[in-house]
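Given next, in structure tokens, is a single chain: the form predicted on its own.
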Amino acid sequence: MAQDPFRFSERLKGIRPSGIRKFFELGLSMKNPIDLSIGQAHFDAPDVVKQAAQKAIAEGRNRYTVTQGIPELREALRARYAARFGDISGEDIMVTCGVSGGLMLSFLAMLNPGDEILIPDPYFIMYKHLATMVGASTATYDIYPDFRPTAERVRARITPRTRLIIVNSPSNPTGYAMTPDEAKGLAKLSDETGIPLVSDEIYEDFMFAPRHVSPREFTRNCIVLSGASKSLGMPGWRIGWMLAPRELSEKMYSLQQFSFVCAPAPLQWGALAGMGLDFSAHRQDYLRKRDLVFEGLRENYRAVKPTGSFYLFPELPNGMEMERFIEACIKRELLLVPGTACSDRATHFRLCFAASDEKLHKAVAILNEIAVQIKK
């Protein structure tokens, strides 16, 4: 018998297909799904952004850019972060292939096999698997039931192997946005322990609280990751960016040269055209959608009211198991993400309210119908 020619790496044993993408693919096979599973804004990229990308293509800006991104976009981002954080002279901006690209570069640059990262529970699933890819492991700090990422909760989980603390605000999947006191506490903890923070801020424009707060406001021991995917309605363009201490970002240039090479050239010009756009109308629209869903479900579902992003993370109806709940939703062509895809617990589910009002009203009706049936 011929030997199987494919020998898979050990790291693949720790990588499972995304439970979230599974429901996205399921939706493609349905005729009329109410798909509230995938995390992307429901609006398209603005015309000015698309036109700038098209213009760049027509003008032949289709070759490699410098690894760290076109200077014009980096300067616009530098001005944006200087306005927020003050002196950033010791730091640098790098354009990445989405926030996921920035996470991968950060992990490659700072983690060795056997190292550990701390992530919140609930969490964005990619954190775990990217750590596995570089030979590191993950430990969680529990933020149930209020989803607050406090320094006390993180400190209790630090071990001698801890090398990075991951924070995500506004959060996927909970919709929670940290307060200034929480950000200060995490910054102080990072300074005391010397463990850097990696702050995933991709939903920073989707804020319902007074303002977005970054731990970087209170410490330089922080890598900030964000991008244009959500707020400019272009997740498929893969344009992200990173603010990091220069000695670290310069190492990441080399890593990007030999991996992603550079972010897509014409699309960097498109993102640049979107830097100064007013997001307030979208923010108000999503605030209204949040209230539509939260108020529509509150009689039958317990949930923490989101202060950012476009997710709600309610508890399952009393007495209902996750598998049975998801099956009941799929039977009605409603697609949600089971909490087990983004948590060590099987008690909640993620609902993305980046959808039309019509679909949200239908989803609320279906979920209430399921909850009422359970009570009978």
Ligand code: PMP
The other form holds:
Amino acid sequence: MAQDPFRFSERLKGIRPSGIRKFFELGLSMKNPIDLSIGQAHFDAPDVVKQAAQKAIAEGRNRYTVTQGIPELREALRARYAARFGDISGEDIMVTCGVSGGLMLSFLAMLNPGDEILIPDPYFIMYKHLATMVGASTATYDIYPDFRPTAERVRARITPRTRLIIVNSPSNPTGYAMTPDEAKGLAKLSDETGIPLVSDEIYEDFMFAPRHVSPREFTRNCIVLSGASKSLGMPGWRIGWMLAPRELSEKMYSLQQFSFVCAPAPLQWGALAGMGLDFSAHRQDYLRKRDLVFEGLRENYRAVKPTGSFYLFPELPNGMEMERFIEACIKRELLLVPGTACSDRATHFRLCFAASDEKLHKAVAILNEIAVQIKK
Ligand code: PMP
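The form predicted in complex with the named molecule is what I need now, so please give it after the form predicted on its own.
The complete assembly is shown below, putting the previous chain first.
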């Protein structure tokens, strides 16, 4: 008898479609939704970046690049990290297909089936599924209600199987950016236990606190992942990078060579043109948007004021049930992400404030109306 030609792998059984994509697709079917569900900057890639990519295409830079990325971009990134972290001579920069690609390579390089990774709760959904793909499992460290990733919270969840600690600052979905003390604590924990940190810093430019803090400032036991998707308004270009100890990253060259091969060649040139750009106007704009939604919802919603990224993660109003709340939003063509898509708890929701002021004003009005109605 013939086999079922489309038997799926065991690993696929643990993977369900992202709860966030579902809302994205729902948004596409609505005429004019207020879509605050998807996590990307609302500005487009800068002209100089587009022109550099177009020029690269026109000049025939369309072939494979070396797997670790074009030397010019790696050099620019090396200078940037050296200025921040000091001596990085033992480390290497690798250009990846987004932070997603960097996460995949890190997990493939460091995790065996049966290993466990620690992720915060709430978390960026991809961590869990990528772990599943490589046969590892996930345990969470609870960061409710203030969203602080403290060493104590992480330490309490370490077991003999723990192989990596994932940190994400500023955070998706909470908007919390770690303080120097928190980063120091995590670095010390990593040094004591020998469990490396994987630090997802994709939102590093979206800072409302005085500066972005990386645990890499306090330990070398840390893989830093970041990229251009959010900062340069080009999530579809798939350009990210990784700063990792040289002996590890050189192993990852082979993993990338035999999977993604390289990040898109002309778009690496585009990203290079964006390296020195001043981000302060966007930062000001997002700071204002943060205040617009945070202050606008203050009366009816409990939330931690974001110190980074472009997310607010408020509590559901007056103990309202998740499903009823999301339905009430959808009825008014407002799309948000239920906290259940990125947490084990069903108590919060995620609002992405990377949107026009007009949409944000409308969303605030709708959310307040829902909260007031439920009170009655
Ligand atoms: N990490 C976090 C925390 C994110 O929110 C996202 C994008 N939503 C990514 C990584 C993926 O970024 P990239 O486009 O660089 O793959």
